[in-house]
Number of protein chains: 2
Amino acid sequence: MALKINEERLLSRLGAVSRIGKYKTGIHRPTYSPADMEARRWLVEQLGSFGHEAFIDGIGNVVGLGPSAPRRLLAGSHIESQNHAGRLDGVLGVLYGLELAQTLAETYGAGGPAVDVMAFADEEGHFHDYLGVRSALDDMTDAERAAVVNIDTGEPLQAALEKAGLAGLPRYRIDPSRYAGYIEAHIEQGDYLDSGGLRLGYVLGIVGVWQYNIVFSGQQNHAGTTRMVTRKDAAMALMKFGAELDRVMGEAAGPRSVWTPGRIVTMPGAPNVIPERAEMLFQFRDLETSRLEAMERALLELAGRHDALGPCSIVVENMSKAPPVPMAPAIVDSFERAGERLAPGAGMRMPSAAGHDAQYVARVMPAGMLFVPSIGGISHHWSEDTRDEDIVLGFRVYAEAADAILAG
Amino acid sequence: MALKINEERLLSRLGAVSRIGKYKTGIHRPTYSPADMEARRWLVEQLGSFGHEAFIDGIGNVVGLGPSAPRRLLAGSHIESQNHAGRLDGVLGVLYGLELAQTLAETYGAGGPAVDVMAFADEEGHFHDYLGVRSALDDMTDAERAAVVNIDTGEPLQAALEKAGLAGLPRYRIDPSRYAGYIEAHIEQGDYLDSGGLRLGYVLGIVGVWQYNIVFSGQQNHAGTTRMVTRKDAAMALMKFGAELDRVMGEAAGPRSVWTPGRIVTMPGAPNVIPERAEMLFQFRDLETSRLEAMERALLELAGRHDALGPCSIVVENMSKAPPVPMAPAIVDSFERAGERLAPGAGMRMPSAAGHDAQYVARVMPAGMLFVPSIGGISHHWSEDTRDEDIVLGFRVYAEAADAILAG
């Protein structure tokens, strides 16, 4: 049966939700802020308008449950934004889910396949990355949640939930047995699609992120009287290491690997004092574990070499190793088949270099993601945007793929 | 006439003053602290014990004026310490001056040559580098002084002076016409003497210090989704520049030049964000202006090259250019002649790589400095020390040189 897709309604809803917490051409909707809560209530209302049972749970997740159905998908993403950021990051996936749920309801009526919709709270981590999806998967303890505070203001999570009227509400738990799978659409955030003239990204998986703190220890001394040959200058050691690190990472990297020295600090940090300590926060990302392992080997080998060479000692502390999360091949295939049918040659298989709620949901059910282009690859900035025709094409591909998955 | 040198008294006084604010084997006497004021009062008492007119002035300078004399030297240094620092840094020069004044009084009696002694307040800059000597030379305005606060606590200078009982006292002004010159002894703070097995440093001058803030501007972006080829990573640019900077400085440097990247900061400094800005506080020192100029050329040439290469822009902001301050050749010669007579081959001509009160006094009269070794080159740490035999030899050379200068 041909899906009764309503492009105007999709774009009109996108326009409506973009006015909530509007900032320039983007939005400013930090988690649990009045604007964020207004957007959540708006979503509940939209989901209810075609018969979904919709509510906000005790962590702020918006849940929209369809009627009983022979086969069912879960669709979602997040509706809060980074500070002064784009109107589509997260929101697009939620609106695709909302629109898909209504499209299926209008196409098949009662007793047909259905889609439940969720907007997971705080994927963006104003309080804690993936707070909502981890609550819905029971992946976080009460004690862990009790320690969470706003990263900018220090406000405890509990206080923010009370202010938002969410304290004491039950937290919704996903029942994986209910679903054939989870789908999430998102803007790419990078520029592989946009710079390649492509319109659809079939996400193979979400890259692993390995993080390190690299510590250089030297000796604090007088910046005037200490001879160059006797110095142990930790800042100088860090810079020499960093310049080579870029080279060895380039050699170990795959075509899509990325690596970033996010922060450098030196101690004591005075003009007349040779730094005795310097630290670099360093991370790299790739979809392949073997590649991440090769990059780690290159990092450790270089650190060992510089440490042995002196004059400063180098310690590489691993801080985290978030593993790559592959998407379910059957869902990747469904997106690609729908894309090739509707826009032949306009899509590519690609990793997601950013994290998404899907990486958590993938633990309990088959999950897949579809990307639409970000103009210029802009992300986490109010000027982030995507062309309407790409938004509409993306939805058609998303809906056709979902329809095919639900047809089994 | 042979000088009536009293080595035991010198060492005994050093022992006495080291007990004021004692910290481990060093001292903790921040400027205007109770311990610092006690040391200043102790010095006034010692100066008065052989007839000098001694007092503490309105900025904390201790002034000891000898009787009328046909020829007169000014001798000094500072008596406060860095936090938890050595017992000799500054104190040695003050005690040499004190001992010299008494030695001359005891050797020549009334009507002979004399030495005035000063302990300049806050050379170490707990409030402001060279606060005392600049006051004595009228080199600082009331408005400048009114803005001075403690660099650790933020306490205004005026409040500290009140607490120390100094507020309202007149500030003493040096009359240069009174003196044949200024002499200052100091521990070396570096390890040229100690590592070379030498015991005396004849200071040629105090190095110039040129300081820069080097700013790297890139583009803030997502550390996952931004391709390596499109990145403008300011931290990476800084590290590549810094590694090369060390090399080009080495090429432009003279045998005693030093260069230090005292502080590095990156912004915004988050693990998942490519830094858009990185800054390096950088300084270099040398005794020769032509050498400083060559080092600056090398810095600017490298910055220009990296800036042109991209992807980040580089701006080099000069923050200060303290010029080298040569010591008076006649005083250098006097120290060297006395040293060669008392300990042939045990000394060397050398620059001072650290700043001293002498660099200010040199503006108004011939000035010279004598160094004794620091064991292991340790400085600004309580474990700083010098052997008693080097302290005694240093004083003998200092006194003989002063005697020769006063003999005209």
The other form holds:
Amino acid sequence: MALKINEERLLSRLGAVSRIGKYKTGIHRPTYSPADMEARRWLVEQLGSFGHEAFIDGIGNVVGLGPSAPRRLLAGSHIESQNHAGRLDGVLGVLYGLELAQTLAETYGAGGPAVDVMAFADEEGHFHDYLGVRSALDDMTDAERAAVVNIDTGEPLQAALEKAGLAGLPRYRIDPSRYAGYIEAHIEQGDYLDSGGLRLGYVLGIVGVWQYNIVFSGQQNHAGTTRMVTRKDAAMALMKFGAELDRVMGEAAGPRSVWTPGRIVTMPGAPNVIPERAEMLFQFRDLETSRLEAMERALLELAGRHDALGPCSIVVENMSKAPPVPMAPAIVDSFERAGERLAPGAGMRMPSAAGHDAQYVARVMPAGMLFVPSIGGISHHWSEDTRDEDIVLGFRVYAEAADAILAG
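The form predicted on its own is what I want next, because the block you gave corresponds to the form predicted together with a further copy of the same chain; please supply it.
The text that comes after this line covers the one chain and nothing more.
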């Protein structure tokens, strides 16, 4: 049976939600802010308009449950934004889920296949990365939640929930046995699709992120009177190390590997004082564990050489090793088959270089992601955008793939 897709309704809904918290051509909807809560209430109304049981739970997740069905999928993403960011990051996946749920209801009627929809709270990490999806999967302890604060203001999570009107509400738990799988659509947030003239990305998996704190220890002294040959300048040691680190990472990296010195700090940080300590927060990403291991070896070997040569000592501390998360091959194949039928040659298999709620849901059920292009590769900025024709094509592929998955 042909799906009754309503492209105009999809774009109209996108326009409506983009006006909530509007900032220039993007949006500003930090988690639990008035604009964020308005968007969540809007979504509840939209889900209820065609018969889904919809509500906001005690952590801020929007949950839309369809009627009894022989087979169902879970679809979603997030609806809050980074500060002063784009109108599509996260929201597009929520709207695809919303539109898919209504499309299936209109196509098959009562008793047909269905989709439950979730907008997970705080994927963007204003309080804690993936707070909503981890809550829904019961992946956080009460003690962990009690310790959560806003990363910018220090406001405790509980206080924010109270201000948002969520305190005391029950937290929803996902039942994985209810679903054939989870699907999430997203803008790419990079430029592989756009620069390649492609319109669809079939996500193979979400990259692993390994992060380190690299500490250089020297000797504090007067910046004017200390001879250069006797100095133990931790900042200069860091800079020399950093230049060589970029080279050895390139040698160990794969074609999609990336690495970033996200923060550099020197101490005491005064113009007339030789720094006795310097720190670099460093991360790298790849989809293959073996590649991550090769990059780690390159980092540690380089640090060992510099430490042995002096004049400053170097200590490398691993902060975290988030593993790569593969998407379910059957769902990847479903997206690709639909894409090749609707837009032959316009898509590619690719990793997601950014994290998503899907990486947590994939732990408990088959999961898959579909990308559409980001114009110029821009994201996390208010100028982020995607062409309407690519949004519509992406939804058609998403819906056709979901229909095939539900058909079993």
